[in-house]
Structures are given as structure tokens and as C-alpha cells.
Amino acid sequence: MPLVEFVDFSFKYLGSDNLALRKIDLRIDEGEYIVITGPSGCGKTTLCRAINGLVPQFHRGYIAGHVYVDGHDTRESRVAELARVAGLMFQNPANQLVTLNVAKEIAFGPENLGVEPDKIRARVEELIETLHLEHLREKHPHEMSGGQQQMVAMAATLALEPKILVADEPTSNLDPKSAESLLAILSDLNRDGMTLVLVEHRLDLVSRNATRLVLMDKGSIVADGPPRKVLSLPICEEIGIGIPKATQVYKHLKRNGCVLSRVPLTGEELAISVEEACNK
């Protein structure tokens, strides 16, 4: 059995014209790293929430087919028991942080799990030190800076220890290192066991690790598989999304003849496939 599985799942939130969701099937097995990627209104937060239940259970609309998540039709369950499962980081992380600290924050979720104390007391340390937050241990979250504020809220929602994590855009407010560094600890969490299903733009910088990208349209998803392959399909191109400098690089090369050993998604790569084809 998958861990998520939407069969023909369609939803227009209350309100619309349009459908927000259109005839989605997709399959998530336990162990995956997954981004989720297209142009702005293509439907991307609201796969996310619905994989947590949010579709349908607070945002109301229209609603065809089903979304499966550890077993649970999300139509039949509540939010408060799929957090068990999938953990939800939201796209502006302001809007789920509701305590006076860091620590606190932390700790909301299990306390309201029935977590004994100890072991949130030992989650909370584990991760403050793991995402490097101990100077903000106090500070209250809506004082932090946008970058800081993803930070909590992405401790928050591990605190959760779901099965899988969801996050939409968690790198969005980071400058580079910072986004590198989160996304160190989310695929070292992944060859943990943790699944992770990833909204993101910087394709330059998740695609590496993941194991399946899903590109979305309008509400559908138009391709799906892993990050080489759907990244070099013209479909990127034609829809605009931010392919890496390094993958551009070999589709230019080999439109003009030169092809290399495989399509690159960083620049260290590209190096080595450009000296392979010139040492041939």
C-alpha cells in the first residue's frame, strides 16, 4: 500500500470557476523524496493540503475522487489525525506559528499529541540543536525575519515525527547557504526513512537529491519521474519553470550536435560530462 494515493482526485475551492485540482493520480511510497514543481496557480499548495486534509476538511468546494494518506480517506478524517502522518509545513510560515518562543513553539504539537513530557522536552532540544536555532530559543516568532520564521516552523512540524513532511516552499525566505544547509538536513532525514514531498522553485538546488520530480499545470500534473529525465523534456521549456543553469547548458549543447554522457543538474557535473565527450 502507498503511504499517499490520490485516485482521480479533482477539487474547485467554494467559490471558483476554475478547477484548483484536475483529475490527479499520483502514487507516494514510503521512502521517497519528491518535488513539486510548475508556474504560480498550477495547483501545487493545494496538493499539499490536501495530503494533509486540509482539502477538504477546512477548505470546502467541490470534490471529485479520492486522496488516500497511510490508509485514511481524507475525506473521513479529521486533520488532527492525519497530522500524525503527514506534517504540513505552510507557504508562509507566519500563519502557523501561535506560541511566545521558539521552544514553546516546538513543543505545541506534541503537547497537544498527549507526548509525555520528557520526550518533548528531549524532541525540542534535538531539534534546536539539529536546525541550528538556539539563539532564537526565546525570541518571540513573529519578531524573527521571514528565513528564521521557515526555520520554526519547519522544527514545529518535524516535533510531529510524521511519516511524511510536506513543505511548500520551505527555502522560499533563505538565502542561498541557509537553503542548502535546510535542505542538507531534509535529505539526510530522508535517508532516515522520513518521506518528503517538496514544493519548490529552486530546482537548481532539490533536484539533486530527490528521487521523483512532479511537474504541474493547470491543475494536472503533465509529467512525472525522476529529476534528469523530466528536466530535459521541452514541456519545462514551454511552461516555464526555473530549469538548472547547468541542465540549460546540455540541452544548448546538444541542440547544436554535442551530446553528453547524461543530463547534468549542477555545474560539477556538467564539467565532468563536457571532459568525458572532449576526451573521447
Given for the second form:
Amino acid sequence: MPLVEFVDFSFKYLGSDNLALRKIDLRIDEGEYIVITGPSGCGKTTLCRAINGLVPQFHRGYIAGHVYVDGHDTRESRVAELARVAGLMFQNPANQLVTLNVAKEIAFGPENLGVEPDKIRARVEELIETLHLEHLREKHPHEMSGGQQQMVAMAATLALEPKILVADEPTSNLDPKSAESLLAILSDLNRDGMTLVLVEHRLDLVSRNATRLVLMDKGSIVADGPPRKVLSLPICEEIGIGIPKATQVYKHLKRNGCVLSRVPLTGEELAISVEEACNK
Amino acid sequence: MIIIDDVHFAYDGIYPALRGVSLQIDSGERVAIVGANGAGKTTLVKHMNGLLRPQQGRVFVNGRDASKLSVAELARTVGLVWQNPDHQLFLDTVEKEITFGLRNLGYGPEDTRARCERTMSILGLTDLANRSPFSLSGGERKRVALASVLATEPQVLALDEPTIGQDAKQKENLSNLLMELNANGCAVICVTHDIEFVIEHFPRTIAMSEGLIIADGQTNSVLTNDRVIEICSLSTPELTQASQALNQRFPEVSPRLTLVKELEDAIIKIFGGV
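Okay, that was the form predicted on its own. Show me the form predicted together with the partner chain next.
Let us now look at the entire complex, which starts with that chain.
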């Protein structure tokens, strides 16, 4: 059984004239690492909300088709139940922080799910360590910088130990070093078995570890496959997503008749491909 | 155009944000300011239009001592677009938001309307003229904030993190607009973490750390400097990583390339082409 399955799913927000999602068919299996990308307003955030049931349970509107999460139809399940399976980290972290300090913020979710206090304490300490939040321990979430809030929101979402983590632009407020470090942590969690769905514009940072890249435009999925394959398609330039620079160089070379054996995602991979071509 | 001479500034008098900063920006320049969170970048640009006044040192704008000019006078010369548009926007329609600054600078009703319409059309906001800025998407609000400053046609435009929340296409539109303004003589100053954006559009980069300028020079030299990257919490530009990896295998390739075209030419050369 797939962990998440969209079956011919369409959705239109109440009061809007356009479909936010059009006839989505998407299957997500356990252990996958999926990156969703596409231009602003293409439906990425709505797709995330549909995975944890906020669409259609909280955001109402016109629906066709179904989304099944761990076998539950999201039309018939409560968001609280779905939250045990799918943790959603919002785009704007300030919208999800509710308590007075970091430890309370992380404990809030598991407390509401009735997890034993000892277990909660252990989980809080573990997350503070893993996400390097020690220095923020006594700070009020609303006194933190956007980047710090984003890290705390991530910890609070992970505290629920979801089978699948859905994160909507988790690095948008982080400086480049912190963004790399957060993505490395998520990649490790995926290696340990957590299914990961990320909305991300910085494809150079995520494409190497992701198993699939899903490209959206105007509410539809327009490409879905291994990152190297999707990034080599001309549609990336047509709809205007920022592909990794090493891949851009590869595409330019190809246009000039110089074809490397593999699509590179990083500078290191590009250099290796060039070296291989020379040795042949 | 702008001279900052040994400026010191501490918030509440005790939290130092600038600890002796000097720089000069000439008319028609495009300058990026980079640095880790809390390096003093935003504090620095706020000194350029008088929102903050130096506690020590001096600021000159167009040859005049800024301490003798009001914020309104400085705003005619230096337009500042804030990082978070919500801190800048406060009126109930896009049009009012854009005309507010113009009326305050003393433009007549006809001139105000013409400038407002022209700016809305350039930024694709005409259809949103009567909408409330707060009903717009994050990216659209950022464009309204930019429009309200652009309409006043400042000689210097300073932008704080303009690319956050903008996708590849919107970023391209923004850079086209900045290039056009610059071609017409407007100096553009941009505070940002987005080093790829800097490399493509800003010939000069100023790197800051802990209230000091640690590097100021040509972008392709500053941003390929490992120490600058480290101290400023930046990551090495993608193409510089590629050129470093190539340089290890093919020493004839420079380790400090920054543009797609440069890499492409270097690789074609390796393959024996010209």
C-alpha cells in the first residue's frame, strides 16, 4: 500500500475562480524523498495541505477525486488523526508557533497526542541537540529571527514523529550555511526511514539526495521522475524554475554538440564527468 | 553620491551594530552588501536615507552632510525598500500606497497620477490597483513596496533582501527592472544572502561581519574568497565549486570562475576546442 495516494484529485478554494490543483495523480511510497518545485502560485502549498488533510478539512472548497494517507481517505478523517501520520511544516513559521519557549513549543504536539511525559522530555532534548537549538532554549519564539523560528517549527513538527514529513520551503529564511545544515539533517532522517516531501526552490541543495523531483505548473504535475531526468527536460526552462548551475552548464554544452555521459547536479559531478570524457 | 565616513552605531547605545564603517558609492554603481545575520547590513543602509543617524562619524549624500538634511529630503535621493513589505505597507489600496510617498514629496495631483500609473504598469500591478495590499500574495506585496519607492524615482535605490519568496521568473523580472533603472543612471544597492543573484547582477560586493566591512571589491574576487565565504556564513557559489573541482583535475582551469559561459568555455577548451 502506498503511504500517500492522490487519485484524480482536483481542488478549488472557496471564493476562487481557478482550480488550485487539477487532476493530480501521485503515489508516494514509504522511504521516498520527494522534492516538489514550480513557479509561485502553481499549487505546491495546496498539495502539501492536501497530504495532511488541511485541504479539505480546514481550507474548504470544491473537491473532486480522493487523497488517501496511510489508507485513510482525507475527506473522512480528522486532521488530528492524519497529523500522526503526516507532519506539515508551514511556509511561514510564525503561523505555527504558539507557546513561550523552545522546549514547550517542541513538547506541545506530543502532549496533545497523549505521549507520556518522560518520553516527551527525552524527545525534546534529542531534538534540541539534533537541530542545534541549545542557544535558543530560553528565548520566546516571537523574539527569534525568521531563520531561528524556522528551525524551532521544524523541531516541533518532528516531535510528532510523523511517518511522512511535509515541509513547505523550510529553508526560505535561513542563511546559506544554516540551510545546508538543516537539509543534511532531513536527509539523515530520511535515511533512517522517514518519508520526506519538500517544497524547495534551491534545487542544487536537494537534488542529489532526493529520489524524485515533481514539477508543477498551474495546478498540474508536469514532470515527475528522478531529479537528473526531470532537470534535463526543456520544460524546466519553459516554466522558469531555477535549475542547478552545473546542470545548466551541461545543457549549454549539449546544445553545442558536447554531450557528457551523465547529467551533473553539482560542480564536483560536472568535473568528474569532464574527466571521464577526457579519459575515453 | 554616498560617502559613509567612519560610522559607528549601537542600538539603545549598547548593542553595537556598526563599529567604524567607511565606504563610497558613486552614481550609476550596482553594489551588493552581504554578511551573516546580524552583521549590520540593514543598519548600514538605514544610514543612507537618514532613518538612522550615526552616533559617531559622518554620512554625505550628493556632497551634502546628511546630518543637515531631513529624512524627507534624503528620501528624494535615496529610496529604501524594506525586507518585510508588511513593515512598509499600511494603506488600504495599492494605488494609495504608491501615491502616498509622491504626495509627501510635494508632487502635484497630475504628476502623482502619471508616475503612479507608469510604475504600476512597469511592475505588473495595474490590475491590482484597487486591491488591499494585505489581500495579495507575499511576492505581490514585495512588488507594491518596491513600486511605492520606485515611483519617487530616487537617484539611489537600496533594497533589503529583494529575492526572498520570488521564483526564478519573478527574480528575472526584478533583475531586468533593476538593470534598466541602473542603465538610466540610478545607483542600486542590494542587501542579500542570494549570492547567485549577486554574481549575475552586481559588479561590486561589500562583505560585512560584526559591524565591520571585511571586504569591498569586485564581486568575482570577493565571493570566491574562502575566508569571506566562511566568515559571512555564505556558501561558495555553485559555479565556483565547479571551477574548483575542475581546477583540481585540470590545473589550467581557473578555480575562481563564476559564470555559466566561463565554465562552458573552459570545458570546451579542455576537450580541445576553441
